[in-house]
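What follows is a single chain, given as structure tokens, in the form predicted on its own.
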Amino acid sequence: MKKAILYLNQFFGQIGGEELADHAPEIREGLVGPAMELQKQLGDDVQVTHTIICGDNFMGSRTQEALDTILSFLEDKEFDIFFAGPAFRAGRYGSACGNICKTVKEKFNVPVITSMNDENPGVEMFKKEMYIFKGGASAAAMRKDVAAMAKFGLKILNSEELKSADEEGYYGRGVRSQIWMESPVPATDRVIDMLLKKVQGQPFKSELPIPPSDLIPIAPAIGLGDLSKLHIAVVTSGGIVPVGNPDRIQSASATKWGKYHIADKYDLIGGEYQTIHAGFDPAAANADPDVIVPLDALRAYEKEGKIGGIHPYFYSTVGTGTTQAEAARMGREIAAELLAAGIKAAILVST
């Protein structure tokens, strides 16, 4: 009988919500939560075997641990093929099941699979790497999105022939494999007609999809000597709050930004702001958050007279994990006020 293996987060583990996301890796042997529907859907064939759980914070914050932790625990046991989520629209969730999907593939030499809604940043993280399904929204889709990882897995298992992104139902990885056609027409009859379809407006498809890229043009150059007229703005993704974080803004795929008042301030003092970020250490932004927000640097600019001013308000959200829906809506939202206060200049640090 072949065996896997399924990954849940600590709320999905049965653990508990939000307040348990530090909670460290564990396995049990048997079904939990959503294993429980895996194995209906896998059916006599397959055993799932164990279940593992992390909370998205401990697996955030702590990867490289996390990580160690559940390969140590996979270490003696056989399985056949590794499963992950559903994670849903779930950012750190999402983030989670790709990189312990990876790690397990590149240890263990076997198949790993999850499931993520397009909304997902984790499906750009690590759709190249494995196979991802398109899934759901929320937890309502679990059932067919379990059933979905299921089917596909069993095909594996059994050695059938996979067919392709599209009609298989995960995530393009990328990956070309040539097909020999079994229609009667040449490719070179097949081209012209798409032409001429294309041409009179008519729809076709095409037997190379290339994906589309959503790219943003870039911003025409400021002269120095526009630059010594010119109010500048700061915004960044690198967490920096007022200690306390009075706007909660989330430490991963974040949904919220704040604004912050400096008219009256010539650089960020560490004890009075503070990282908020869950992406990288905070010790060196927490001890000199200018590192991050570079007020002191540029009231030196502003006082040598190479800028007009500093806008009095710097804007901050956290940019791990967060979706790229709600990164360009919180942009547009940044951008109005920017632009209805004369801003016509800003620059955007990262971490």
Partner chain sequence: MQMANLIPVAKSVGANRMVPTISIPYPLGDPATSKEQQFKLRYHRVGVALDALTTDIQEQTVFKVKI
Given for the second form:
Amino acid sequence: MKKAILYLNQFFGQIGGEELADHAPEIREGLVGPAMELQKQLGDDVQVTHTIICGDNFMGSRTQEALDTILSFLEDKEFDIFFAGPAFRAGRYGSACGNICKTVKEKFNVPVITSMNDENPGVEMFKKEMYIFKGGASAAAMRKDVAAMAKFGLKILNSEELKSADEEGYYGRGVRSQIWMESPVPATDRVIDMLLKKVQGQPFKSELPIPPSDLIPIAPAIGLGDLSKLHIAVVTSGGIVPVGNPDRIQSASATKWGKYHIADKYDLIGGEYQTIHAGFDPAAANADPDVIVPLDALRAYEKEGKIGGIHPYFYSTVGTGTTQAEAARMGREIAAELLAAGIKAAILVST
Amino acid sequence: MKLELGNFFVQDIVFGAQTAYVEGILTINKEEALAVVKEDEHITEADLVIVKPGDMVRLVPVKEAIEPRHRIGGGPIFPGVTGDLMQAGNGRTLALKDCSVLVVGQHWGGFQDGLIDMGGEGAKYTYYSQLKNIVLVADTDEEFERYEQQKKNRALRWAGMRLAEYIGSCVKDMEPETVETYELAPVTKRTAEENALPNVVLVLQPQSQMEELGYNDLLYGWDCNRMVPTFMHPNEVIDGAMISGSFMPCSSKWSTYDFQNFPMIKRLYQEHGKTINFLGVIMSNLNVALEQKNRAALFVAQMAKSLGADAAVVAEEGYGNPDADFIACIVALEDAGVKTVGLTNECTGRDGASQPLVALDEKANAIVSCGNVSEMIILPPMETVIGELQSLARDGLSGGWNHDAILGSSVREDGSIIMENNAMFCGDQVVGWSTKTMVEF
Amino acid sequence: MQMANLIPVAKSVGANRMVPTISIPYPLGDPATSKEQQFKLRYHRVGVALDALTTDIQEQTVFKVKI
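Mind sharing the form predicted together with the partner chain? What's above is the form predicted on its own.
Full assembly next; the chain just shown is listed first.
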């Protein structure tokens, strides 16, 4: 028998309305409110053993305390899956469902499922991190929304094949994977179909919707007189390493980065340094690694006094086939080292 | 230009006394065939093996696939590559269908080489598991690149082409079982009915990113790195004017067999005169500098516009920085008023969460997607391995690795493998066969 | 700040200060030119990059290079 636990707010947990939104977290054995519907939809093979109830304001204003308390409730419980909501269009409730699902997933590594209306701000906040089903605007959709969560929960528990976000009915988590189409249509037919529709001005659906671009806050400029006091760091995705690649950084799909001491170098010499990047013709960079790590030019500026100095290490990894997630992680790790060393400016040379 | 492709449908392949095709059975005189392979003194060892769909056989490192053919009236099947330069795409060429010559390294692989499972759960990852294949397994004395990750594979690739010509020549005096005719009138001499339909061009971006010669796709023997986009008759492409190169992660590559059978070209032909007026192919390329990428896009858009194209299909052989060529080309075409559909694969990472193409633009609003290069694949051991299994891990195949702190080596002790789709031989089938797509989870 | 040849890629991943380089395999020195010319180009573009760090910007900006 598999076991499930459900999270509700004070209203659906039958404590009371807005006046009781400060209600502290509690856990009850058995079924409260929507838990009964969830149990009915899950059927005989899964038992909803407990219902957790917490006031929306308590969760909103004393979040860490609420999460810690609930985690302590769960520590000695056996459960295979965790549900929260449905939260409909209730913003604080949606955010609470997102917060608790995220925390439970991280701590207990069980599947977590919730449901929200598309206007619930919790969707944007949490959709990348969990299954949030597309729910109704109000409690009138309770039965339907609970049914959707339960149906998908059963599929996970029974290790059935999970279909795409659209087919299953949850908000896409930004994870794109390849699938073989159920009724196979070769790419040629898909192209012709899309082409004719586009030419005729009919609606069509791209298989690669262009996501909105990520804008990153702009770092403030360095004060004009300050550059001559700062040490500059060089970071590259061009795979320059000492010959022999001591850190065994991968030539493609890299997950590792290295840092190499250059305080005693005026420039990088071919034969001492090389590129291990598999995505381009390495001849030029192997002959003169300065074309990727421009140490000689920076030394010249150091001598002129335009910059205060050069960070004693350069940092290197390989950009080809490297996932954005890995690249971002390596970037954060390198940035943390640079910040710890007091570096305020870096040049990233990409290939 | 009118091309007749005369087909012989190979039902079985066997070794025998005389290389011949009789009622669906292709017999190969192994000794004679190997003598053709060894015409190049750089081939030091060679063997032939026949593999069929369902065989529990794993091939790695696979370098090339070629359809055996014969050009009626004389001339090489790959003008400017295996023989003198001549016009491809006109006249009659005979083809042995449902089979290919596969070239496999006896030991050594490289970044661009791939893997094929003929049977079992791995078979679905490549097109070539559906074909009966004559496998050339060979080694060379090309010492300069034996331990290089990037290999030109010249001796092996050329040996494969010679072998395909030799095998193809066994039907030279026979009447084909079926004949496919590919004919387009000159662009300015089309019928009123054709002219009334939307005018469509196919833009191809074959792999050409190595600046050193010898790695890139060749057009009539000319390195595609050294060209600007040019207008071609589609018949030239499917009749041997293009051969595959030896660069780019393998699932994104287009083999020579892919060029010879280019499904997107054949599909556009099918629509020609019915729903579209197929103008022809703009052969572009892929570059390593932004200025080159933009220059190619400029040429393509101008050519499409001058030809009066209303719509275009753009396909890229590669991913990563080639996505910038792909997107630049689509944007240039859309800016010129040409409604464009893109055909590509994606790199969303093992976790599926990376940006699908490295460059994106909202004008690229119609894309058909054929797979994720970094999808993780785990396959059980295979009874027979042709080539050398360790090459997947040892030699830097794009989807393999020698060491990973968590995953270990791509090749496990029991012969099972863990790899990225990247190393599946021509696995993403962007030429048009792909029944894979990408969806969000 | 980022020095990149594929400015469209740098833009789409969110870089704010960008200086173009000349190619992917050799961002800062064309091997077909002399060592002196390569250094001159590299010195110039790294200089533009250093100046970019001291320049206030309001949006993603590609800084102009002369050589």
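This structure is a prediction, so every number in the text was calculated from the model and none was measured. Take the two forms, find the largest set of C-alpha atoms that superpose within 1.5 Å, and that set is the rigid core. Residue numbers count along the first chain shown, from 1.
My question is whether Thr51 is one of the residues whose C-alpha shifts by 2 Å or more between the two forms, given a fit on the rigid core. For Thr51, whose C-alpha is compared between the two forms after core superposition, the shift is less than 2 Å.
Core superposition between the two forms, C-alpha change of Phe88 at least 2 Å: No, the C-alpha moves less than 2 Å.
Taking the rigid core as the reference frame, is the Cα of Asn117 displaced by 2 Å or more between the two forms? No; Asn117 is a residue whose C-alpha shifts by less than 2 Å between the two forms when the cores are overlaid.
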